[in-house]
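Only one chain comes next, encoded as structure tokens, the form predicted on its own.
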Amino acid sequence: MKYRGFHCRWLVVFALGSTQLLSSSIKAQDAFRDPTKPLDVRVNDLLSKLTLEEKIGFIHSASKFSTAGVPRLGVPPLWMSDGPHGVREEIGPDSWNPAGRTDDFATAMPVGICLAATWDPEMARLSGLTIGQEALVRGKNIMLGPGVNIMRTPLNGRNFEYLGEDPYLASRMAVGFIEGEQSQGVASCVKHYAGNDQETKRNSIDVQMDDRTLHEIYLPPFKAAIKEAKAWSVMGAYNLFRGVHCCENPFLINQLLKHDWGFQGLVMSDWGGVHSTAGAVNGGLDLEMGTNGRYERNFLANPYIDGLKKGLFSQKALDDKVARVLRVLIATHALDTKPTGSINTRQHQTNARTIAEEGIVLLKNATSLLPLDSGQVHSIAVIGSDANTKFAYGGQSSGIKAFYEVPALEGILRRLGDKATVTYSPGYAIPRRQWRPSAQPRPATPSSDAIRLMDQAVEAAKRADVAIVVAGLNHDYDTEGSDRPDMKLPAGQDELIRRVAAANPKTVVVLVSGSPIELSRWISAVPSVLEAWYGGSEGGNAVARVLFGDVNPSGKLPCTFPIRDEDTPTSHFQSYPGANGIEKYSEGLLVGYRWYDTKNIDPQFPFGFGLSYTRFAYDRLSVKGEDLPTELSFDCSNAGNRDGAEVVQIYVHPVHPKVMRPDQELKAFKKVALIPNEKEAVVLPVEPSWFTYYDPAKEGWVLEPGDYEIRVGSSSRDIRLRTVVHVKQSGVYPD
């Protein structure tokens, strides 16, 4: 289904003295609107034209999601949408309320965690470059999106719509999500700058960390998608960093992404994220977006021009802003020929299901019963209320009014058509949540209502041949402007699973959610657990290919599954969610498996964690050059009888280090793919930040010489093979 979208008030505007403009005001050499003159030549022209009003007009918001066009030189608006997953809904242009349109539809692709969790890049593009082409279509410059911050804790609400807790695995997929967008003339916003990995408080908190935290762990997602793959956007946070606002923060703006990283494009503002026209016009920011109140008197607004008419502000700064907005108004064609685009393909629906097939994990098979065989299964009962459920429209800014949603009964009762009988019991509700802490307790003993339910699922169960339990969250767990309360599984879920699992021992359990859930209470009664995420329009049929074998799982967590919360880091430091206005990363490196690892903590699935219905075998580690390490391999091949694919990881332990640094780091990774008894010589470049670290006296990369173990293994506490290199070179390098 194609259809194109359109913008109403602009085209209106424009129509109506479209015969003057182009008579008068547009002229043929007018260098802005060559698309053959480098872009800086354009932007430059087009700037020389501008009014101060106009600059003024390009700088703050217009609508909720536009900024002001020039209808006397026919230059259109600068459109943009949520979010990372899809195009958003279209809203009317003053308030969040749905504009009630027919042509808003979108595909909704899998969520940021089950894109991450393919540990593919290949897949990020994919990702990325369909969602382009539906931007097109829905006439929209910028995708708000992709969300790189770090996953400190499970409980952020946000979790969902991020890549992960690793920095490297996080840069690697942002890296490819932007290069699929922009190839198709899109602008991708980068976000949410930074240090935005809590929702709770998340406009007032400080958030306070020392730099070889913020430059490894925080930064390196940002910088990727900046230095390597060309964004030509990036959202500054709600946060304040180190008592300093986001949006207004000249050492995140100025120093670190203009002057050091050489970023050319523009930083908006996330929605009301300005708080005075000084800071938001000294601190770097080039977009002032969703500022409450009229829009002439946002703070780079009305506010703005009264101050460079009093000689508060320099006329070259505003240049510098207009330029960085207009130098992306070019970019992305609005002034050219734009591509068509194309919506909800067939091709699309295909890149969905894709995506969230080598998302999908499988964390348990310990009787190997899945892949569930459709001809000696008779019968199935399909429990849960999540597996009859549609979340793409949730979770606030990244909901998607998707064209379909195939929740995972759905699936399942597609795979299967007439080949058995399936029945299907919710087994429980989850309530909404109440968002004051003092008004969500859990209730000590469950209701009739509750009890019912669950009763009713225990006698599907014991009737047929399997039971597949569709656990886990919603998006009023897993969203934006709220963390979740605890780990636990909400709505007696917990007890249905064990109960289900003690009447049928054949049972499945299929989790849905955006960030880990505590498992430990049932985790060894169920013979089989799959982690699907929230799989986006094509989710359910995705579920169901993987439960019957028409897919062999090889996703990998990107984060660890603690045991408990009590094992976070954030937990032991009790820094989270803050105290007194102050968010301190106490922890400070330890994020992650790189704290489970250093402090010997066990989880319940490690970071990388993934089985297969295949095995994979490891084998001749071997390492090239004399001072520094150029070249790894090693063979890795498939020694079952199922074609599948394993993702190799590399990790760095540094023996003896000078300073403290972690058990060990993610450097590496590659997906290979292979049929039964084939091996594959994964060959991969060793590079000298493999062994870096940041050194703020010093700002940059520390090489330091020494011994390091290089392990390559299937998850970070499955290591296959490992092999010591003694670097000799030392230096430093710059950031």
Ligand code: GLC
Given for the second form:
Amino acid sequence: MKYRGFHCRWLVVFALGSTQLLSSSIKAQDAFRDPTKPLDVRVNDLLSKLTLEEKIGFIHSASKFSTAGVPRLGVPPLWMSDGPHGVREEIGPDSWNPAGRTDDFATAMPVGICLAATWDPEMARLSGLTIGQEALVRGKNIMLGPGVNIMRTPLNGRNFEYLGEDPYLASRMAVGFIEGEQSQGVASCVKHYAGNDQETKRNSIDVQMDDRTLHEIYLPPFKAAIKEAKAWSVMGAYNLFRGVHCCENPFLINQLLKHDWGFQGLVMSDWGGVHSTAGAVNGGLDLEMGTNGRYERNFLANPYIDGLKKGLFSQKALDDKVARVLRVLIATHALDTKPTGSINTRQHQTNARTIAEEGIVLLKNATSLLPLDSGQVHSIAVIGSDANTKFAYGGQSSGIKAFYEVPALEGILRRLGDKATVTYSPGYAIPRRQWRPSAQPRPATPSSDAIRLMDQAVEAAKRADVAIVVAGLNHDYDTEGSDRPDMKLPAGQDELIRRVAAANPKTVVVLVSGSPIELSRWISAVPSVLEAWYGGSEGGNAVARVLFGDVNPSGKLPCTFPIRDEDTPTSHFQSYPGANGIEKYSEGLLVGYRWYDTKNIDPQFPFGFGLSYTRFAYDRLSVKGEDLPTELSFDCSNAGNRDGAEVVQIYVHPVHPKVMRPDQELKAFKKVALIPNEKEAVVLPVEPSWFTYYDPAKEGWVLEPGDYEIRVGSSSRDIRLRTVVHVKQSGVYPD
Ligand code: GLC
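Having seen the form predicted on its own, the form predicted in complex with ligand GLC:
Every component of the complex follows; first up is the chain already shown.
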């Protein structure tokens, strides 16, 4: 029986239902089946044909990842799957155990933070499109991603899934991803709405922030996903927001999402994120996912029917929920001939590698040790268990059962062939984390095994021309369900790196992580450092191609790497992980570089930072337009001798703001590919939003007259050109 995304039992029911009943109740001219009819005509026609029980069947889970369908009418269930990095293996259908299938592999795309590090919305589009094509093959209507929660603390376990610390960058990447994925006829599900910026106590923490912080920092990626990319679905978060669970929150769902932003798709809960029937019904939730046991006992199942029959809830509200689900069902071709999609093609593999390559950030290359010349390097010591580890399956819901995954060691071996002798030493072993990090003080003295591993690695480094230490974390640290205990490298890696660098001056460190790491203990001793994130199926090939110069690294940090945990805003305010069940966002707008730049705190590596094997020059900055500028232009040229790409970044600094404003904020960026000596005249439209701030009293974006310095930079701390514009006009722009 060809597996088309239905679970076996559904297929049997569906087949029986279809054959026996189809002829009796389907009339060929049913409008809902006619793809030439407008979407809402089809939705309303189908809605009019449903019984109460059939309507209810569409608004709560009927398996781990589906609704019910209506066999009587030949309407299939709505099928969904995680997640942001590819199509997850089949789960359940009624448990969290893998279904044990052999036809549910997928391409593991680079994780969200790696995608964000490309600073290239076209890469986001490519990732979404690739996943969308694979979702079609696997029979999915909705893919549960992208995750767009802001990196408020480097310790959030799910930072690896998300798009960094800046709302503008996260918005651009989210829009690209969703447009790519939905272009394939598969619905995206932007998550987790809203304020799910930590995993600690994620089901119960009550997130409290002021309105400016909400509108300027945490809403923008969701708003862009809905208003620009037209995302078909949104996933409510587990946490509370201002005392009300996100999945039952009238302010977040009914007011902001559906009224202010005009959202026409469906809002689903995170799995088990619903806590009451009335809360879900009146709070605007459309689809309850997850279950506390039997599906008919879901809050939006029998208890909702009972409430309707008692007149506690309106039929109108029910029909709106069902209509939203049917809209997504029909928009994703559930009733039409679906696009066929594709999976694990050479193109998908190339897409995965290209994104991983573009996401690699060159943090240091002081002696130009990189790129390595495979003709000159005859022996390489590859060190680190992360070099020989596959990560794609980890991290919980975003994990992928990949057709294959190339770790860094394998990528280097493949790239070099017999050109050089490669030795491998694990160097360290990251112990499984106990889930109560506080109960697990870090071992002061390394074990004898750890010492042996380290000694072996140092010896190997001594004997090689070049030592490559692949250091980092894993999905015990970068994971859903728990946060990191600190920003440190576990398992004595700092000591290992120091000793290897002392043994071999030609040492490269390749970091594999999904979030910032403390580097201060060895960064000065190592000539070259890359951040490669979790690069997915092709991650190791991407690392090798950058190390040997086949690709010139062009990634930029989507998040600040602080020198120490104590420098972070959440440490300063002691506002993480919350107290007495409440998480006060006391740092307000000052998240990430907004904090470090406003407080003049030097980071290890700043937001937007990333080096290249070539150099870029900037000049001839000019601004067009009277009063409010309309256009910014400048030249960016490749002043080195290698092809490369630069991400030019535009920050705006209000010179004398009347209200509290971060020192500077990212307002535009562009990735510019240049061959040696090539110059591009970069021209960017200037938007009023470059200068406005959100005013809760006016429920809009205020343009305040005054001086604004426009900064053009290679990173937030490497400003190459600047000019001050004198804005005379004032005004309020609608939200
Ligand atoms: C999880 C995650 C969510 C995921 C869902 C289904 O709890 O929070 O991101 O999509 O459940 O696996």
